[in-house]
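Listed next as structure tokens is one chain, alone, in the form predicted alone.
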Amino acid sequence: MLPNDPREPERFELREGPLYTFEVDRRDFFLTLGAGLLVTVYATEAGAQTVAARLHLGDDGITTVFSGKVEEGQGARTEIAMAAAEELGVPLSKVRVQLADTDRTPNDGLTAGSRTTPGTIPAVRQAAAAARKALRQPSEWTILGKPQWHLTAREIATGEHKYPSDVTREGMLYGAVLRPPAYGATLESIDLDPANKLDFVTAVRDGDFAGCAARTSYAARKALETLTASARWKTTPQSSTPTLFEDLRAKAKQRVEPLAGKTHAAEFRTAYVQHAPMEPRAAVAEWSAGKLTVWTGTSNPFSVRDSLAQAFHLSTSQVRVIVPDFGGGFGGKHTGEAALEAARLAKAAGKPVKVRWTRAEEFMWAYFRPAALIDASARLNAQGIIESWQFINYNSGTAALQTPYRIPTRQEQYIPCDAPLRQGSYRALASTANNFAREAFMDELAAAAGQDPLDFRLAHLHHPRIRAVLTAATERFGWARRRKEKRAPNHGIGLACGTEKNSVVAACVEVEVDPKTGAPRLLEIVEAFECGVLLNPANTRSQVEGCILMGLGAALREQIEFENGRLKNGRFSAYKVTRLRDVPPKLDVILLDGTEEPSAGAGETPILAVAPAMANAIFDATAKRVRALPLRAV
């Protein structure tokens, strides 16, 4: 287990990387990259000044832009690349950017929490504005707010593109870790001679850790196989799926007070879900001359640098992580697992290794989405206005805990529990729990108070960015002239809206419900989203798109199921994300640009309408309220 385990979701979501003094050698610097002007924006952040952004202006009229943040699909690096290509006045091919390489970039802390928009960004603007004499507004660019491609778009299309995954070096052997047979269980002991007795097989093991390396991956799962029937393990009885909520409930670390003369409650569940990835955790170990250098996809560098300095007892500069962009994330890879195994094994080697996760070792052993139990309880007065209000998460997290909505007297709290499984960040957090329980309980409280959905939200939303998003995505579904007319039977139409990262977001949708099995299907979407200032509208537009699919696929099926500590759909062919087919007929996303506001992350807020409005629709269509996820009209 890596530190920092993200086990408690409270602690893991608030906490920030740890702040270091970037220094580099400036002899080193200009070797690797050539003569030209070194710019280097500082930042004052609890007392530590750190750097911000830093560039490199060449000789050859390359500009350079170094950031510890990293790609895994969102965007990033074209990001980057067009603030600093804006703020010089250069073409966008004059620029590149380093990412993500612990002995060449500032710690720009976790990519996460769609923070490199509204932070990073700033600080290469400033940096390049620094070298231009000038920070030009919204009204004046000519490259940032217009649409651009991913600057690898070509090489990933193509295959050309590189990823953790992909990396080699001479001599490398390939690396296989032996796995527990379920959560919790403990090696006793462990025969390593019949794996060490085959031909060019080092086996390994350090604790709990057990391990070989082998010259090709066949012949390390060959290996394995040797020390899997060797290994005793000692197990203890885990949780189940069936008694899951039950558990989260007993195992509370705090009680509340139900809320006092409250006219309606209900409590919601989401699953367990896994971020899937498109590439599996990968890592490639290089020990040289005492130094450690690891290629890996994960979205937290540094940390993974310091987690790797501790577990061998090395400086952190002793210590190089380099992170190539890499097939996606989710706020699944914000740890190193793959690094510290692979490190381990080439240690013991003496020779570069490479470890790749199976699709069924990522399902089971990487963290997954927390599950959450919400109660949810309100008091309505005599004009159907909300006058109190509960609000407990048990479990997930504090993202958009608090609500939008003007209520005199509310009270929302987080309350951990003890999990079952390990559990850790997803796209927008506890978010997606936290705004489907708010939303579909707004529905149920506007049926109770006998008014409209919208009219409803409206009376109580005086957050105006909110009430913009939703008045554009209600106007353009039609919600007025739809709630009139006569639907198909087992039809339905639902909105939701929520905020969080600085962003805000409405959706409407139609949902068609199975009578047999209440499994909805998604017809139509229409989601209005805005961000403050579009800094890339295609890229905006993709992520929009990117959350709603998403999202539908945690509101379609995606549920991890598991039994006394071990997982009963591990697969993708039980675990089923979204599919073509899923993807609705109608699928309409509308970009407000707004220019009063800063630029916030788009990599998240889309994602939390999809499940809250398609359960509203649900209701519409067969009068039964859904209060869990997976959606079910049962």
Second form
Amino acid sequence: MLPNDPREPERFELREGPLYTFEVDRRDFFLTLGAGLLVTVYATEAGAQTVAARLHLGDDGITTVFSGKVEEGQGARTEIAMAAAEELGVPLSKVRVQLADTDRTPNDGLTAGSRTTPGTIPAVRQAAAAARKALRQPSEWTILGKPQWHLTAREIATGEHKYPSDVTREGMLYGAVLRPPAYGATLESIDLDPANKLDFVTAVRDGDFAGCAARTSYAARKALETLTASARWKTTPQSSTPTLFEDLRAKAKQRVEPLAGKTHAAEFRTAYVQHAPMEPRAAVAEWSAGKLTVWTGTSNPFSVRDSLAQAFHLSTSQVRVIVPDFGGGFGGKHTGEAALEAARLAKAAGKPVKVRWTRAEEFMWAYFRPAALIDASARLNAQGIIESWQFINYNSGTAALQTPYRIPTRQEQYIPCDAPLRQGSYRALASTANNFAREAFMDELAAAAGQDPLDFRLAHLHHPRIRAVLTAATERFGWARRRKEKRAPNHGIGLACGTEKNSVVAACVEVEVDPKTGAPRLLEIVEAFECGVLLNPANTRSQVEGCILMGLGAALREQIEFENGRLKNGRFSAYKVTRLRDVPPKLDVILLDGTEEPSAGAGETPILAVAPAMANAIFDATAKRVRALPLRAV
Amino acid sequence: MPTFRFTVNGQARTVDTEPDRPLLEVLREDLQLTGTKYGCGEGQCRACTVLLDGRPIASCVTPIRTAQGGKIVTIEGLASGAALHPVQQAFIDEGAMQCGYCTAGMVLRTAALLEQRPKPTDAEILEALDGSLCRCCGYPRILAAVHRAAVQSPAARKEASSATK
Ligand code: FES
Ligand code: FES
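Please supply the coordinates for the form predicted in complex with the partner chain, as a counterpart to the form predicted alone shown previously.
What follows is the entire complex, opening with the chain shown before.
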């Protein structure tokens, strides 16, 4: 459904055909074509935008900044306001930010891949600076570079802010969508009559889509029960968790010759995980005079507009997508499922319709972070230096696939597989898997070379920025001293580092391992992070903390289980995300201000270090190597 | 359909509806109070927290019949006029929100906790808030906000506490 954004060629994106092919209005479509009215409006590239498209000075003395980016908690809105205020030389209170409205804002592409800071912020600054004819240097900044919490904090704290699931329209109905019992199931037949006989209920089937709309969510659920009762499905055999990694290997699209000679080798596995943002997918759709307007939570407003236009045989100028600041995405909301569903129901009902996915739907039908199978092998020379390196990622992607360590001979490859689940982006993409495997394997090689994990890394590391964060984290943690001290029983320390999206991270941790279950608990983490010139240190710190703790959830427990195409743990009671009790007693974040480097995003890379550092600490505690996420010493 | 009477944020309300409809949906759909959020519908995330007779509850698993005659406070009713509740102010001052979708539930749980325990221990905070999920994992800032609210002058809180009753 969503093509890759050409501006982000490195991205590993969910690729799939249209989610729904609707029959509705197909005739109208041809008529439109016949009349020659099909207008295709594609937004201009960010670089070609004029000042007028970005900035508007109102009569009230307030400048509105326009950006097609979205706010999902990462701080884009505040950062954009700060950048504009800085360059315009006005206080923050004189700037308003209009985000993501396909009729009103420029197309800034997908909000992902930490691209807002290095891409959109310079565009906003340049537009604002063009209005004043001078770009300010960081040393002159009075707003950027200073800590600033979200500008919308008050609306959030009082419940006034309207998230996509809160949008309400006159006469609006609530929708419910019939879901297949398992992946790969197709709808053979259904009886809509019992639902349509209920008061104020509209039920519709269109191809594989079936759903209903009613005056309350409660009534919609009741109507949906009648659809569920009569639906007949055709199912096909689907895969199950216990054979996942064997299946991936079997379905790999290529074979690789192993390294020759005497090597160290290990296989690493990371589970499928779900983003599970607190706000599930939601959309309100309204048709009026042939034009479709949809309010929805997506990181990809223009692409969702295009898929709506395609699904309903409209021109893109007949579709408007508005994205209110929404309740979390983490790479998991690049698509527009709820938008399509709400629009189809609204079309049938002749009224605006809201579709808000249930948590169970969000677990099962949103796409997943891909599981990864990684083969790592290496050969050490007599001095304990790595001379050749082979690193093959099956199924999960290319992000941070390449080692930052200096190794003369390397083979690094991503091999796609026929994936059993619908999979796509995640916070930091495949680098969560690649960095986990690489950093855990580096520790194995350090042990094989008889060296301290820090010394072994430094011997291979010429990247000055990674060396700087590694030094900062290990000094604060007291690595050298604590390595020599005796650890309490079942306690261990470990470290890991990494780089991605032009930012660098290193962490030292102490864990305690439960001797019965092999489950670790994080007692302490010191993480150092550097992402160039800091635009908003307060927000960066929040993002780093959030990344560490989200990464902790995947390290401790998160793991989607499925059996023959059905989820077994698609509930918060069974799929346990990070909660308050998991927060380590000591959590220390060091932000290095990389004044020599351009500003990079901070919402992804800080997630990379926690899991491998913990795996290495588990080895230190138990002498057992842990090669899978979630982590268990077994 | 049966009639239910209760107060919401000090206002008397009457709703004719099915007795097993979740309070959350009545608040959001019938009374247009969308500050209370749906996160899971199974009592596992507490995004939907409201105060019922001063006690924090998960409104997604509370049928409306349980609220009959009760006093409900939602996030919209916590501030008194322009003056925010000290817990709301503490969440703003500590930047204790990323996407903010969990904030209403966190703020109400914290307000209820401080009502009971003006100086909560770390264990009491954990007990009160461990079931409240923040998927942005803003827990360190949330904890800072709870501590900030807890050290505020009891007088300021006393004034605000009328709102939670
Ligand atoms: S929505 Fe009520 S506990 Fe999650
Ligand atoms: S701030 Fe996003 S869920 Fe808590």
